[in-house]
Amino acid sequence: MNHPSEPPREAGRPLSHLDRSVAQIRSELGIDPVSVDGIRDPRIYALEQEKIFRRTWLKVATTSELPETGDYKVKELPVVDTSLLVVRGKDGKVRAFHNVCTHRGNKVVPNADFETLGRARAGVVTCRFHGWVFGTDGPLRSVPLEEAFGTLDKACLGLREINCEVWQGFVFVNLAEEPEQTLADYLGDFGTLFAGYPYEEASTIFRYSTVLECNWKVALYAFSEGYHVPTIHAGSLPGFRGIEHADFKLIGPHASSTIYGAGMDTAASTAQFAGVLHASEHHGPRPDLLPPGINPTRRPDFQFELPNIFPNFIIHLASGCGYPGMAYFTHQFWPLDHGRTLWEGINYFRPARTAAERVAQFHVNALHRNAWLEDTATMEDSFVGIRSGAIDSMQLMDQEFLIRHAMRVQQSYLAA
């Protein structure tokens, strides 16, 4: 294990993605305006479905959502025209299957929304249509009136399994029949750099979602830069003293950067609730838990790290240094079609141990929800403007490096 003061290494070599200057990043990504065709053209969205979302690893759950044997999550993925069943089997392993009965194609486990959590009893799930029973590890266990089928090879009629792997408690799937890379290879140095943080200890979750009338990349890009913060968040952060968006890291298809901030003047109630969490050893700032290489000089104004996992998942790793008591929060952007996106935002805290801590978490969570309402309010307007044809390109500044990088990676996948 590296000493915290040492740069992270992979197989004895230092990671080369740290400490790059703005000039170096500019040289790699360019400074010219970028085309909006990737957002505007529905034909490109059709290519993205096949060449990106059916080929890359997609985060679909966390192991903390499936703590017990039989716990499952149904996840709807319209972008790849399927419904997933992610379930923890009797052997403790988390697997993913197409949520499709091999009898007539009905969903085995019905869902109430884009995602549904539940628990399978006795290690099996049963299709509600005709009662076919499947083990949570996939095999077809029993069929009502089996003798009436004449012949039925149950060994070939188990749930259709999907490639599923876990990194740091995040469950990923790959819809390709044979993925081009393992999840570890896909994450590469990113997986090394951001490993080791105790993500699973932040098991108190506040989840929000909404359907936005915009292309998924409009939403992704909006949450990938800090340039917008002083303007769009003037309402929820009135005493805001500004941020520094820096330390950009380009790591294969993935990227990250760091948000530093000078703090803000808060209402007395917010200061009181924040004080409850900041004063707690359990919830207070823990920069020492951050992986080596993240805020390596331990700047006191560190707010959070902004790791983007291609194509559609963002983690904001704060370790209590940004929003009081918040370990991290995530965004994910699921295309529903070319012009509609399911946005999911989740705040993660360590479990409260007292009523005061619980109330303080509710308060912080509400503040963050308000900021997200401001963020999401811009996206549909941006999409209307881009679709109008009034502009053909976007002008991007240094704090928008992650957008340039994401666009470059998207283009490389589409060209492959």
Contents of the next structure:
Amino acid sequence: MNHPSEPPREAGRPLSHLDRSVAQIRSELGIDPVSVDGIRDPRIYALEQEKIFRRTWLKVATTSELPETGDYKVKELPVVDTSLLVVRGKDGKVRAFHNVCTHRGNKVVPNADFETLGRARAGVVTCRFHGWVFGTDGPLRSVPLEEAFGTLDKACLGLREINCEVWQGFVFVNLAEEPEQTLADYLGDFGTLFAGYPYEEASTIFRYSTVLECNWKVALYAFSEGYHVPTIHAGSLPGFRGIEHADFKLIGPHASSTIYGAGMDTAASTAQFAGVLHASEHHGPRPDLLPPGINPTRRPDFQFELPNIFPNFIIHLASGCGYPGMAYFTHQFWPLDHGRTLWEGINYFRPARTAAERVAQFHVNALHRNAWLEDTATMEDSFVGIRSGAIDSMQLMDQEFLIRHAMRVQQSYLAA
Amino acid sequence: MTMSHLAPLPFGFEDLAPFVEKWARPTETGRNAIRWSASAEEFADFYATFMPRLASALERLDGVALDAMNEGEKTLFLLTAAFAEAAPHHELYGGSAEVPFSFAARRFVPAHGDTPSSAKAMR
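Go ahead and give the structure of the form predicted together with the partner chain, now that the form predicted alone is out.
Everything in the complex follows now, all chains and molecules, and the chain you saw is the first one.
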């Protein structure tokens, strides 16, 4: 799209060193087809577990999920053979622990799903096996029949802590004994580029998950480009015009890009539901809230920012500009084994004040959920196709550079 | 499951009453189940009657805080919520209960439970 009246970007704009033209992307990342071995080969998955998922910072929660003292989240992370307990302690700090009783290894907080939220009343969690009691800040508080152990060094038997840091309300953990980098250093310029948006104000959350019979990277890659939109989403996003995948940025192990678009053939009902949200200062498009490095010229056709946060997280920051009323949405791709993936998609809105705002959010959420159903339809088929051996490489075009970049970073981690 | 215990629609929305029993459900899971079993004719009937009344319904619901609806407004809210999810099936999906060329919707778990913002929780 041409916007001839816009001023050129200032040379001194912060983070402009991240910007890449298509020519630069081609020069830095190449244009050759890329091998599918990383997806196909189970031995590579075993390496990824050790060399990627046990070394990098992984987003596991948001602070708004744990607003009160004692609030906790149990999250199963099969990729690192870990059940995680993320909990807000009495001092207000969010910590992460192995959800493992130091007595004989039972889960302290039992759970029936990949993710469970709860509240530890009185600031303690108690193992149901033999009743060992742990403070929500970690220490072992009490042991039934303690004297019958002969000797028990309770000071050394607290919950095993996992490195945990928070960025912009997103809670990350690192399974390494001693992480190579702090979270801030790991995120680097990405942390600056995406910082400052009021993420926590968008506390109305619609969260979907499904287990996909595919390698985690098939799912990640499917959500890493806008090339598929006019075809895959011909049903739910009809007539999407002028989609422009632009503002390519390389950010160390992370990368980002921007989806601009002239909109689509809005259905009659969507126009009315969207009108409720767009008319509200609270829910309407707020390009002014975007961090300055995102949509820097404040183009009116901005839809959302599409980054990859290595290794398995995406934040589509929209600020109400793309899907009506939606502040942002995220994807995460958790390997369960080489050929199975837990996908999590979450839509974040600001809280509805009126009943009309809430039903309008239902409509927008449903449209987006339906678009996700169109996205996920390809993943299991793609994995079957890749496993069949029919193709040895993928052809990637310019708008698929996030995939090319993610593959490079994966390879560099596996080679380290 | 019937919705016959729902209060009557607010004054002025009586013409929508025949759709309450079939469509109005208190949860996303409940609305999904109805939608997945609806026929193209049922989507078309609901759309033909409700679409011309959508602006009025939204205007009425815009005048009431989310936590301050009276019983009649709650019925209107649930019926409008059902329409919010059903309308694309008529407008975009040719009356199909499934999104065409899509992943099996039944495998998609709304992990927020019955209302947004609360994950599947023990609290």
